[in-house]
Amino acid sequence: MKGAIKSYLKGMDWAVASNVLVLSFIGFFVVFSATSHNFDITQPWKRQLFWFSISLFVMWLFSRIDYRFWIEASYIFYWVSIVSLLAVLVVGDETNGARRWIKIGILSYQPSELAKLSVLLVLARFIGSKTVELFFLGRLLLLMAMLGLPLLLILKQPDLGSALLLVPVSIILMYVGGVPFKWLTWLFVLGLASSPLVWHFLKDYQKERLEVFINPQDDPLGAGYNIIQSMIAIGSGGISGKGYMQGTQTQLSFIPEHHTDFIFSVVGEEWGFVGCVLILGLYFFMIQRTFEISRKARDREGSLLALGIASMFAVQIVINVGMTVGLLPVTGLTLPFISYGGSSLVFSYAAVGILLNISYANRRPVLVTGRG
């Protein structure tokens, strides 16, 4: 038993594990600063501690299970996620005109988080399989149908952020997997042509967010309010910030959703430019290390899965940070490992667990058998 634990700890990719733990540790303090003034017994920072403990167990569990198991079971998880996405449209709790959560007892579950991970698994298996030739148009159309179904259901909730996240990640995997660039160009053109259909699925408040993206001052007290307050908070932080729990925009709750979607503005206001660079540096190191795991993976499916996870985190970080500084429209995506949110944290740690298993497999010696 001790030998197995020692071997497991020795094979652990501590560069990745310690990085996400540090980010979660920082996230706890940021969430605490953003919510402690509410004086509520069910404050988010307390629930975040609970979900963090669950996430640690999930990461350990997924790191101990061979990643090939998840790839082999990818279609099962895919259809489970589809059923969940359908269920949330019927029995999900409605908040601000959107149905994104399913309550199970005292807990809530966000099906789009499972959908993101299951889509990565399906794409890694479908594209990475040696029996699949993506240069046939029929195969590509089947791949697009598999991707399009969860995208449409996520847009129906509506959850524009999660849908936008899956698109570039899928394109990266398809390109690396061998889909001709000219076909991807045609898909891009087709996507632009279908923009009116996507616009039809959006709620009025999401349309307003996109309309005020270019100039938030057109509606400073309405759709542009979040962006304006976020930029004020980050700008007022200066080089070193106002100090922990000293941010006026944060403590006086001028920034809506400052413990979830706009948590980076809390970092900018209280920790300043130095804090923002520190967090972005940690993210950069994690993504760079994940790409290295993908490069060294023993099989094509494992390589694509690691690449997909790295791309998912990278795109989500870019969208969230770009949103808070006014460079991208407000989409509702959280900042991985830092923003408050149980489903996001658990599935992010599940993805990290898979990465750790791929990395562990890379380090194990290859057994070569043969006749002497």
Given for the second form:
Amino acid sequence: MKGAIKSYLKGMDWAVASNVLVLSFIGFFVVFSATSHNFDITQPWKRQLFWFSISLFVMWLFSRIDYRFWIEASYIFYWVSIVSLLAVLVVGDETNGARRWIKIGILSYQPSELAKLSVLLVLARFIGSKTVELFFLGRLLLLMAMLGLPLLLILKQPDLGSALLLVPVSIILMYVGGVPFKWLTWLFVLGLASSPLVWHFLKDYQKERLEVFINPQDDPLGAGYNIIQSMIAIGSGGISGKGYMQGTQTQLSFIPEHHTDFIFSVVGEEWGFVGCVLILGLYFFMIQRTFEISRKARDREGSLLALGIASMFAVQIVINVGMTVGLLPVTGLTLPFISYGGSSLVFSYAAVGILLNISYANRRPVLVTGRG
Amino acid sequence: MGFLLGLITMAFAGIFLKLFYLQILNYPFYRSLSDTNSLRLIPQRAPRGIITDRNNEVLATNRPTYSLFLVPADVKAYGPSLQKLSELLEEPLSSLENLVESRRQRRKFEPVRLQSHLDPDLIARIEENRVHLPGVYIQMEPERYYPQGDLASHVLGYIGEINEDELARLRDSNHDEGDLIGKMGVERTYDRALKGEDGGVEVEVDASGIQRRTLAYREPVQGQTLKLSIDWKLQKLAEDLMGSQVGSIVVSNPQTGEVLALVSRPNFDPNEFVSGISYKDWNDLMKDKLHPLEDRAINGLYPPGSIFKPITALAALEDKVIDLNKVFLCTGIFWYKTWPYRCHNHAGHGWVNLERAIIESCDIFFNQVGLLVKVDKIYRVARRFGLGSRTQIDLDSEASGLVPNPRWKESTQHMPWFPGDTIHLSIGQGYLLTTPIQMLDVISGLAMDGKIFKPHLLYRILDHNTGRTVFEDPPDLLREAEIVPEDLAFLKATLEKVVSSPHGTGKKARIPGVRVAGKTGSAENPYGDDHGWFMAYAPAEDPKVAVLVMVENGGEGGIVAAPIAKRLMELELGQEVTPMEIPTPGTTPGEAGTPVPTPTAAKGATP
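Let's compare: the form predicted alone is above, so bring in the form predicted together with the partner chain.
Now the full complex is given, and it begins with the chain already shown.
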């Protein structure tokens, strides 16, 4: 047993694992600072601690399960997530006009988190199992349909953030998987052409968010409030920040959603430029390591899965941080490992677990012959 | 894959640059924005300086009141707070909304005072709803209080919120919108000393406008204490003696110019102005035909009537047109060409010399003197005593009055000066207009052999904390009227006889054992009965008090005014004050009852 643990620990990709642990550790303090002043009796930091321990277990578990299992079972996960996405539309808990959560006892579960992961798995399998030449229009259309179904269901909730996350990740996987660049260009043009249609389907508040992003000063107390307050918080942090638990924007609740979507504003205000760059550096290092794992992966699916996870994290980080600094519109995506929230944390760690397994697998002698 | 990593690197670099832009390049800008977000300066009004009389009797002080404030920026986005507030205050929601809306752009972080004088009930209800009322708070503030009510109201004046003109005028001093400022009286003249320095609390508010903690506190500094030369007991007696009559009383020390009492009737209660006078009350005050806010002592313009005669006498003696033995015949009526001039003594005084003409106030004697003396001579002597100029008392909006001369008449009336004008002027009628305080200067000048000290109300300014005198107003010799000593000696002796002689018009001012000098007057005016005047000083050998009493349309000065002056002098000189029934206005007939229509110059004599 001892030897098993030892060999397990030895074989692990410590760079990625320690990286996310450090990020979670930082995140825990930021959540504490962001929520301690509230008269919130639920004490989010305690819940975060609970979910963090669950997540550690999940990461360990997933790192022990051969990632090929997930690849093989990807369609099952895919349909489970489709069903749960449908279920959330019917029985989901409605908050702020959106149905994103299913309550099971005291736990709430966010199907879109599962959907993100299962789409990654399906894509890795679908693209990974085919050779480059095998791509033709019919397959592409099938791929589009497979992507489109969960995407529409997520948009219906509506959860613009998760939907926006899936699109670039899928494009990246298709590109790497060998879908001709020409087709992707066409896809892009088609997407642009249909954007007025998409605009039509957007909820009013989503349209407002996009308009406000273009000019936040239009309505400083209304929809532009979030972006402005977040930028004020980050800007007023200066080089070294106002100090832990000292951010007025945070502690006096000027930043909305400061423990979830806008947690990076708290970092910016209380830890300053130094803290921001440190965290961005950790993220970048983690992504870069994940690319490395992907490059060294034993098979094509593993490589694509690692790449998918890396790009998912990358896109999520860029969209979230870009939103808080006023570079991108408000979408409602969390910052992985740092934002408060059980589902997000558990699924992020599950993804890291899979990553660890991929990296683990590529250091061992090949036991299962890959197809690619 | 390298391409992908490159894309991600570029995205991270973009974020890095934006962070650099926000946190390094624009740090000061965002820092100040974050500070205005959360920092509120809650001003705390400094208590105004206390005003006392010369013996430390408090005339104006402060008392605590609870006021309700609202910070527009903090209630803006939170409608329910206004809704709740409108229920609690029983005020329409729309008026609160308008208030907040009007401050949306400008000064939205500055608190607005919604209500003062909160009753304990309301305070309790507001405190209970604390959490529902972000941006709303209660604060105790000092409020001006005049414990004596309407006593000396024209001396004290009143305070009110600063208006735009005043803000422009006082741009250099640290006044702000919403400040209270002295609007009249010494409250206005010495506003700078009384104001003090406002303090404030810097508090941190959260996003919903609820105060979280205090960051800094600056204690307000109370204004300096103003010690007036007014003697409360004398002032009170003067006010009581005046009763409900309209007019003015000024008592001073002729040796220093210190004003011991100053009354103008009707008066007002300055307490009504403290927390903003209601529209209706203001309207009532403005519409009152007697203009209670006007300080008649310094601003009321009246023909002085017979109390002007000493000046005519001095002019005539100086001009040598008469001597002390010169007599004129008074038959009760005097014809100049085809115009009749009547003496108040319709039966006539018979042959009168200057002394008797002053003692018995014979108009016809002075009418005839007026035909002999040059008008410019009267003008110059009157000007020597300060008539036609402000006395420079430390109150604002003092009137300067008018001493007419031919040049003035030609330039303003476009008419030549007629001998009839001099006949009117010689008995203090016609175009001549004086204020009570000017006539007090005249009698003070006579008492002090020509020396006229600037009348002033300020005795001392004391530091509120240490009680030490920080400013003292020394006697200021403003004028020295040149008078031929023999003429002056004669005149002063005669003024004593006005009071002491059995036929003297001022005998009601007689005080046993004290030499009182005075002159009565009854000035015709187009508004009704004569204005009753009396001016006096005592003791004649060493004048310690000068008094001027004027009762508008009160009738004969010797009857309505002299008894008042007598009692004031008694009190000031330490004598027992003779009891007196308060006279009712307008019951006695005129003294100088000429039936001849007077020129229209008395315009403005009564407001």
